[in-house]
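A single chain comes next, written as structure tokens; it is the form predicted on its own.
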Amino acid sequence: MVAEMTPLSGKSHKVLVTGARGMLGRELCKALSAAHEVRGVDIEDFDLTDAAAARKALAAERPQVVVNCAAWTDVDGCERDPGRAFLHNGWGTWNLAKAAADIGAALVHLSTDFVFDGAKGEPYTEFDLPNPLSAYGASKLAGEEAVRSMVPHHYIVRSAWLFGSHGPNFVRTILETSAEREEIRVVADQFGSPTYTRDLARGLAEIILAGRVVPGTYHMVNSGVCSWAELAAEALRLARRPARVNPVPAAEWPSPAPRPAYSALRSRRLELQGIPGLRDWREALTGYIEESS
């Protein structure tokens, strides 16, 4: 029997964050701790692919809200081993959703722009139909569907192109590479929405966990659109690195997993509720580089 669901509101909640040692999870635990009682867990604490372990952990903790940042995000790895991708991103999410529903907890689940195929040619809204190209995107979509079917009071939050201080990411790789090379080849015909994990964590804390929006699916990214090459060039400029970007087509950078050519996101559901989205990606990138230097 599913317990009565806990509505989100402006009051303090007991929050369990999975994937708490990841790049977003660390920022999120910090952002939430000012207003909520936060418990961060990771795979060392319990494995989401183990249904019994997930049920036992949530029954013991009894959180009012679960925020799921746990995922296997190696896009090419997922393509090479789709079974593992669906085990972690699909089945693991189903286990967590079922455990959350059993204790009446609300569930905030992080998803990705890779649920879209990139054929639209303009930013995707929450009302566009997903059509993933890769095993990673398909496994994350399976996780979304598990949350929707299992937890009445859910928030699915899609984000994209994450960079931040607590883990490997594209911006950090570009800056590290610039110390070794004068020219860096970067894909110029794939476009998306770069997002600073600190901004995303604050958005989750101040919009979703604060109970300012109705349950459902949301896009939350730093505003604006750019290519990987443009993002790299701006990072090098802000960090005052002499290396230059050599823009190349994706066809010259083959990988096991197909990537959407245009996966930028628009936070349309926030707009409809009169809530401003996150700041421009250039401002966010400036903040990240200043705080990292």
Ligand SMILES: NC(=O)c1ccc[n+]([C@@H]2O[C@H](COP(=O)([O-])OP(=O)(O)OC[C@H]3O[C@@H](n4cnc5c(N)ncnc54)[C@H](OP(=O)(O)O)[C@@H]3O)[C@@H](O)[C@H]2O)c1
Given for the second form:
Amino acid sequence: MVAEMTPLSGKSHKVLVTGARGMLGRELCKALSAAHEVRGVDIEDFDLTDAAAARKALAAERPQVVVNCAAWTDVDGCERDPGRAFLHNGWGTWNLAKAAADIGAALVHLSTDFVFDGAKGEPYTEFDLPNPLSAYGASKLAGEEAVRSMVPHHYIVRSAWLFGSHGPNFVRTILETSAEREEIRVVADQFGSPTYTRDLARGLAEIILAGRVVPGTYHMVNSGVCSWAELAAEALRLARRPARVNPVPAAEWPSPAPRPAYSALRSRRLELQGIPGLRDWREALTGYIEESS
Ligand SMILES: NC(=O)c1ccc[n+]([C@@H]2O[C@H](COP(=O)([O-])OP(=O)(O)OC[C@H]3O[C@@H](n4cnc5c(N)ncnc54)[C@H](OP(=O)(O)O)[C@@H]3O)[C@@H](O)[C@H]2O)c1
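Based on the form predicted on its own presented above, generate the structure block for the form predicted in complex with this ligand.
Whole complex next, starting from this chain.
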């Protein structure tokens, strides 16, 4: 029944992936190419902030599905330069959404747990109201709104705390730091949903692009909740590094951008459609460390 309500019907599609040389984009191009015709593009192909370039690129490629992994993801950089954050993540997304709508393509758009303020104290579902604390979160929410208002067949997929093989990320930083230090100070009072890019890419391919769910907003993260300190300690344990974690409060780790104290996500809309979410974050972290060693 659900399949009849979605434009993504489990067939092979012509897919354009933006942000294709980023951490998720690279993993996603690989995951999608088994079943779809995939073209990956990044800022050197066309810049989303250039409306005419976005329109021209999509009109030339004519994909049936666009997956937007492009974003300015430097959370503290966005706080220092909110104008640029909104230019890339808000206006840039608006341009892409308009170009996708013009050619009748479905748009799968990646967003973030940082659209929430963290005050709920338990995992956020898609039915909770966003209230971003940072310029990054606000600019990503502006991007979501552009997609919702512009593209009838949209899938907004919020994920969180990504780690993977293709870019700088927290887990990689901890493992690199452990080569130089016996003790690593890590924030212990911010909680979230660590997510392996390979699992997210598979989820996007096997759930969203496979047409198993109706359009709308989705949370897609590895299941379970932990703090940055717990994530670091588990990564060190799995990688058999002798370094210890020294848990510290966020107040002792000042950063330009405020971050939610609790931004774990729950995939309630997948549950409602009978689709199991992604595996537990510890299992995913084990997979990442085994696959990258
Ligand atoms: N990383 C996380 O922990 C996390 C968590 C939740 C959600 N997300 C979301 O997941 C998506 C993918 O994240 P990621 O970590 O894979 O990002 P990433 O590694 O930073 O890759 C993003 C890519 O987009 C490109 N880009 C930036 N602005 C652009 C523009 N105006 N036009 C075209 N391309 C542009 C970047 O190019 P440059 O490198 O040249 O800037 C980069 O190659 C993003 O939407 C992000 O908001 C990420």
